[in-house]
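Single chain ahead, by itself, as structure tokens, in the form predicted alone.
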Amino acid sequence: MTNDKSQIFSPVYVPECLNLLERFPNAKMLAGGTDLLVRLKDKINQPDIIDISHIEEMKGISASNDKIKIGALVTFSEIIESELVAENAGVLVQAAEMIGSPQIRNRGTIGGNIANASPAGDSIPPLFVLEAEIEIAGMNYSRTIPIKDFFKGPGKSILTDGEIITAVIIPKMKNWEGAFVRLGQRKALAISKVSLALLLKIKDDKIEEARIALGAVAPTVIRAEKTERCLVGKKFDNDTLLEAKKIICEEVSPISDIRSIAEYRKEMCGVLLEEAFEQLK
């Protein structure tokens, strides 16, 4: 995999990593390696690698006041096993359970999934409805960005040269009910053709608040804001669902690609919304 010119660095602190990024701006970041190593497999000229997997301050899940902090190096298996995440952000656990295989969930990290900026990334729609924030570190500074402002297009984000994701911050959502559903070529080990995350706050069988995010139907994950507005104030019943299904199918403008055609994706948005509703009943 390597050649005589490529180097591998293993920083143990964030400032050390940032210093290496400044010295080697073309280096690739290695966290779990589930995507990067596949991309580099057949390349003749290998880049320098900065292996960030030993940075302890980017690991772990903690809570403070009304928020949960998930380190960028937390694996999807750790998210699945976390009672703290399950109690406050169950929709993220549901998505984590559908990612890849056990081996990929044991290695793949939430920070890596976000940094890849794929509109089909399964952890991203749940983070949109949870209205998560992304903690970013640069040399001698840090900043926090709402996840809705993080992505610029497929594979593109607002990260600048010399910046890394250090954590994901999620508000505690105990009084909400959530569901994540997806459509792929297979039930596992497949990239989503369409995915949907749903969060509802329901009281006395009425929807008080609604959040819906869709993956793989636009250049980035999007919120279905028209459908959300349609749901608010309505009864949590089949009539409301039928109205919302029509709106969500009209709200998206997906493209056709090797995995699916646009018309099918539009129709499946309504089907997935119905599946998510059924999970909450």
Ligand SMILES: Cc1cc2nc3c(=O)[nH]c(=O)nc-3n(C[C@H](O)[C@H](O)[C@H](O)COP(=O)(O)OP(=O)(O)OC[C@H]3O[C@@H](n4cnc5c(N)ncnc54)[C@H](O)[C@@H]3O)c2cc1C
Given for the second form:
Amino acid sequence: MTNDKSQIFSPVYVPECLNLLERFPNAKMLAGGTDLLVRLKDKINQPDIIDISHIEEMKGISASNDKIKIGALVTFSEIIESELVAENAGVLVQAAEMIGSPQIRNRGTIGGNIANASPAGDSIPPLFVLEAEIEIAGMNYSRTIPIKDFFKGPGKSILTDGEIITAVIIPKMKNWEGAFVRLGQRKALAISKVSLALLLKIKDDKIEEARIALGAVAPTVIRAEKTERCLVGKKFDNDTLLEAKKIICEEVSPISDIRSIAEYRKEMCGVLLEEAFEQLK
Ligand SMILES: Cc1cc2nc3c(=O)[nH]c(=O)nc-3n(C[C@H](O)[C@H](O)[C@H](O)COP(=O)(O)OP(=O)(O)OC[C@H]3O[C@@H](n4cnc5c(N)ncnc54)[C@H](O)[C@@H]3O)c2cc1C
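Same protein, the form predicted in complex with this ligand this time rather than the form predicted alone?
Below is the entire complex, every chain and molecule, led by the chain shown above.
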């Protein structure tokens, strides 16, 4: 993969990695490699690689009183197997189950999915509705950013040179019900054309709180705030769904690209909302 001149480093601590990033500013970080290696495959001049996959402090899932912390190197297979995530953030497990293939889920990490900053990244709509925070380390500091402020556009985030994502922090979401649904060219191994994460707090058949995030309909994942507002206080029934479907299709203004045309994406937002509602019934 590397040319004669390129080097591979394997730091085992975050500060060691930050040091390498400072010394080799053009080096690329490699976690599971499922995005990066595809991008580098045909490049003649290969960059230096900082293989971060051996940094123990970025692995594992832990819990405190009201939050769970998922290390940036946690793979989608580990998310699927985690009872802690299933109990507190089931919508993320649903998304992880739909990613790629077993091989991709065994190697692909949540940190890599976020750093990649694709509006079609499947872990991102669930993280938006969960109102997750991204933990970032830089030389001699760390900072935590709400996920809604992390992305700047396709492939662009607020991550600066010399920074690394170390973990994702998610508030425990008991008493909420969630669903993640997506539409791709095929059921497996296809990038989402449109995706939707829904979280509802329902009491006595009434929607008390609602969160909806949409993937692949804008330069970054977005919250469907008008639709959320329309749901709050309403009965969890078909009339409410019909009203919400209309609003969500009006609320988005997607683009046409090689995967889909704008009008289809708009319509599919309503269809996916209906699918997500069905899952919660
Ligand atoms: C066949 C195939 C199918 C796929 N299917 C899906 C799918 O269904 N849904 C989906 O969302 N994605 C899919 N992907 C994309 C990919 O698997 C995911 O985005 C995965 O989460 C990337 O994680 P990784 O650890 O492999 O990242 P890597 O490839 O190692 O890294 C990706 C980028 O993120 C940077 N990076 C990685 N970790 C960090 C970190 N901790 N801090 C800062 N920067 C970091 C790297 O430098 C690189 O630029 C697919 C990819 C393939 C090849």
